[in-house]
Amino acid sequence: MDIQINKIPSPTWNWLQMNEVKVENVQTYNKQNGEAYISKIETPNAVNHTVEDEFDVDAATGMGDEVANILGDATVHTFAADRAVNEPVVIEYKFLQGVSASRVQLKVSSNAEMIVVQDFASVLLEQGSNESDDVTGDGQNDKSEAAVETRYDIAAGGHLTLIQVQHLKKDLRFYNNIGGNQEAEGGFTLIQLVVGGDESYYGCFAGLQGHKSTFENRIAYLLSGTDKLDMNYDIDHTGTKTVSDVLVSGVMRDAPKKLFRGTIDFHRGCAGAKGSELEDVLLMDEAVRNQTIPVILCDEEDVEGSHGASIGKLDEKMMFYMKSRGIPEEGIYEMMAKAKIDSIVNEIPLESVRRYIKDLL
């Protein structure tokens, strides 16, 4: 099966082949041929955890509806908070060979707060396993698939912090799809760290429907080898005086490929809304392929929108200064790469998570 995902809301020239991405030979999850494989769930007592068959949060997502073809009948884990909860919900994934899928719902009641950490990892089959390399069962030796879709609903005055950490091995195709809505003064903070990953697709739709609702997104990625990362972020301003702020910090070395689509969409009636988007990418080798599409759509006069991108190698003056202090060129790049990732990691509100990520790096 082939699917088309990560469609940008306002297409650019077709010849650029950046409006969407086509993924071929996609495998569909079902309870007979796959394994959700959530290895651990830690839920604070104040958070209600239930298991359901279907989503009941109705929301658009960044990747679009075709991702449902991958998720199949995966179980839906719902986490709900009706008051402020300081301890995080922790969900750890260990993706094996084959097909893995998981669906998650996050519900935050009025004036409540919840923190959720999703840790995406992959492990190889143990030596001596009698599993076949043929993961499809039809004689094809396709890549393993893993998909996670997370939907959220934030009531008036509520706040959700979602922290996602990806550290995946090769030969795994990963889909991370997010979508949700926010009522008046509802806040959503999304922090994402991508450390490698053979072939990864990320999508997020943030529906800022309520008056003064906010969306803060911090993304850091470290790509090497022949990693591929394809992203689509759609921030939908419909409520008055809504605010969005997207900051992307990336490091690319060897010969990876990355495409970032970021759209701030101001709809008629969202008077006083503000949106900003900035991507800062450090290119450490000549063979990297970096593509960025920052877009602002505007159907309302009384709004403020800005976007920008800083892409390239280190400034020559900075290189000269640091070399004059005895630091070799390779060391300078390593130092700056670490600083870019740390700038995002340091915004994570949990010390234990910050320490875990820095140890991982």
Contents of the next structure:
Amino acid sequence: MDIQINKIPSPTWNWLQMNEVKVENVQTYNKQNGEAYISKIETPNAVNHTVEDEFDVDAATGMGDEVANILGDATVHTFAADRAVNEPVVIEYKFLQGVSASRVQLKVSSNAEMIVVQDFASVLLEQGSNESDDVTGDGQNDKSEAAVETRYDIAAGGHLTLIQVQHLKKDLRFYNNIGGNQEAEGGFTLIQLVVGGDESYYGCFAGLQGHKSTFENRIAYLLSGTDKLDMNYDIDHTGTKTVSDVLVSGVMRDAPKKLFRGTIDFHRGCAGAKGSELEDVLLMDEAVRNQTIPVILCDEEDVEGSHGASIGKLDEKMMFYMKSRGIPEEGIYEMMAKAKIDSIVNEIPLESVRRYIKDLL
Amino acid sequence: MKEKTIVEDIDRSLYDFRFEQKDAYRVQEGLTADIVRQISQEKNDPQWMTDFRLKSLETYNQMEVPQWGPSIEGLNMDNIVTYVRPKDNKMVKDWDEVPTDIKDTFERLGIPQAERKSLAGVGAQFDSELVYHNVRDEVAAQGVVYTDLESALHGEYADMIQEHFMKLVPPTDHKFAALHGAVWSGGSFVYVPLGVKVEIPLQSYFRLNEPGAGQFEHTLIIVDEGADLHFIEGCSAPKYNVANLHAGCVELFVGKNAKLRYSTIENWSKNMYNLNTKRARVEEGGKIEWISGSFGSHVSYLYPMSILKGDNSRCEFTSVTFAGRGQNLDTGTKVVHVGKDTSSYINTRSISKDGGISTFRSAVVIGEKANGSKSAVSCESLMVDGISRSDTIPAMDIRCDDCDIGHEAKIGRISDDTVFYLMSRGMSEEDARALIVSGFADNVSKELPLEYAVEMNNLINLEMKGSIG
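Alongside the form predicted alone that was just displayed, please also present the structure of the form predicted in complex with the partner chain.
Starting with the chain above, the whole complex follows.
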């Protein structure tokens, strides 16, 4: 089966091939296969963890509906907080060969706070194992696939911090889809680190419905080899005085491909809203392919929107300086990559989570 | 409490006049192979052009209407007259020989006055045909060719035309390029020889008078190595209740170390579908400068494209788009960096008011071999009221690492503090807002020749001055 995901809300010229992405030959997850790929779930006492068959949070997502074809009947894990919880919920995934899927709901009650860490890892697949892997039986090789959809619901004055770390090995197609809504003064901080993978799709829809609700997004990615990263972020301002702030920072070396779609959508009535989006990409090799489409849609007069992008190689003077100090080119890459990741990790409010991630990386 | 401002629509009496042509020659409405053959026969096309037209029609019939831009549902090709020739039309070089009605039209638009004062040559097109073409003797003496494209097809430049015609914008590019290939008529051919610098601009002015008609002029400019030209294009039409269509095509070839500035003040009436295609190819060390002011049309799809083919070639794109009531203007630019050390600078302003929709759309592509290339994009949008819309859709596709790409965009409203400050200095609110908008659009006005900058500022003032309550 083929699916089209990550559709940009306002399409542009088809020849750019940026309006959406078509993923061919996807497989559907079946619950009967179990959840062996969820290696650990740590839930603080103050957070209620339940298991359901279907989502009850109704929200759009960044990737769109067609990703449901992979998610199949995956179990829905719901985590709910009704007060401020300082300890994080930790969900560790170790994706296996074949198809893995997980659905997660995060519910934050009025004036409550919750921190959730999702750790996306995969076990090393057998060398060349997917070369002969034909799960769909159509005579074509199928990559292993893993899909996670996280929906959230933040009530008035609540705050959710979601930290996602991807350090996947090769030969895996990974889908990370997020969507949710926020009531008045509800805050959502989304921190995403992509430091390893093969073919990854990221989508996020942030519904800023309530007055003064906020969305803060920090993304850092390091791509190398022939990695592929395809992203679609849609920040939907409908509430008055809503604020969004997106910072995307990446390093690309060898021959990876990355496509970032970021849309700030100011709907009529969101008076006083502010949205900003900034992308900073360091290109380290001549075979990289970097595509970016930062969109602002504005149907309201009283808003402030901005986006900026800075894309290029490391400044020659900086390179010369570092080399003159005896740092080899490879070392410079490592240093820049570490700086990008650290700058994002350092924004994580909890020391224990910062340490957890640094240990992980 | 904030005081809301209502800005009235533009007073278009300057452009909104027309005369009825009873005896004009028209082809039937719609688009068929017979109509295309009829136009070809009227134009006395060489055989290759007739074949080209018919092939383009096939392409047109096979292609889909674009799905990504403003709606063009109100445009029904079955109702469009693709060719209208004024009665007793012949292209003349003496202004006094232009038929009186047509002459009056251009007089009211100020074309002959501009020619006398500040232009090296003028072409005036009325509906589907050029009615006047003239170039100053001293410019002609330099070897500069400025003529109508049809004459050029049969003269000494015939081979040059065949070599370049719709090579930059092939009919397969999009549906309306194919339409243009099938039914084009009128337009200008300019050739500036090696090393010649044309000190004052050339201008073509396009006037569409006929209701329910289309204008499909083709502009082909070749600026040879080391040469320099400023070309100005103006367009307007009276308003009708039926849809009019403009699907022109501009192809610009900028030679090695040559420079071409292409300025447009577009002020079509607000029943016009402006589906125009403009493209430039720039050789080594050459430079293309686009200056673009879009004020008219009901719907616009307008994205001048620059292909920076040669090493060290450059592009500057400066534009302002002003979308008022009933207008959906989708404008922007495309730049493809092919050569090494190429650079592009894009600086645009969009203004939306009175329910108008403006969209800035761009694409910057840095090719695999375009090492050392630089691109900077700056786009700003201004929302004048709460019933308008402004979108920004810029795309960047970078295929090599040795490049430096910067992009910034801002969207906002007229600052109350600034209006208050100007009012405290004795200005009315209306004047204060008009001044702020004029200042906002000064990226374009300061690049235009003085007479045109004044005209553009007058247009903005007309747009902004209405009743404020």
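We call the rigid core the largest set of C-alpha positions that still match within 1.5 Å between the two forms. All values reported here derive from a predicted model rather than from experimental measurement. Residue numbers count along the first chain shown, from 1.
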{"query": "Core-referenced Cα shift (Å), Arg355, between these two forms", "finding": "2.8"}
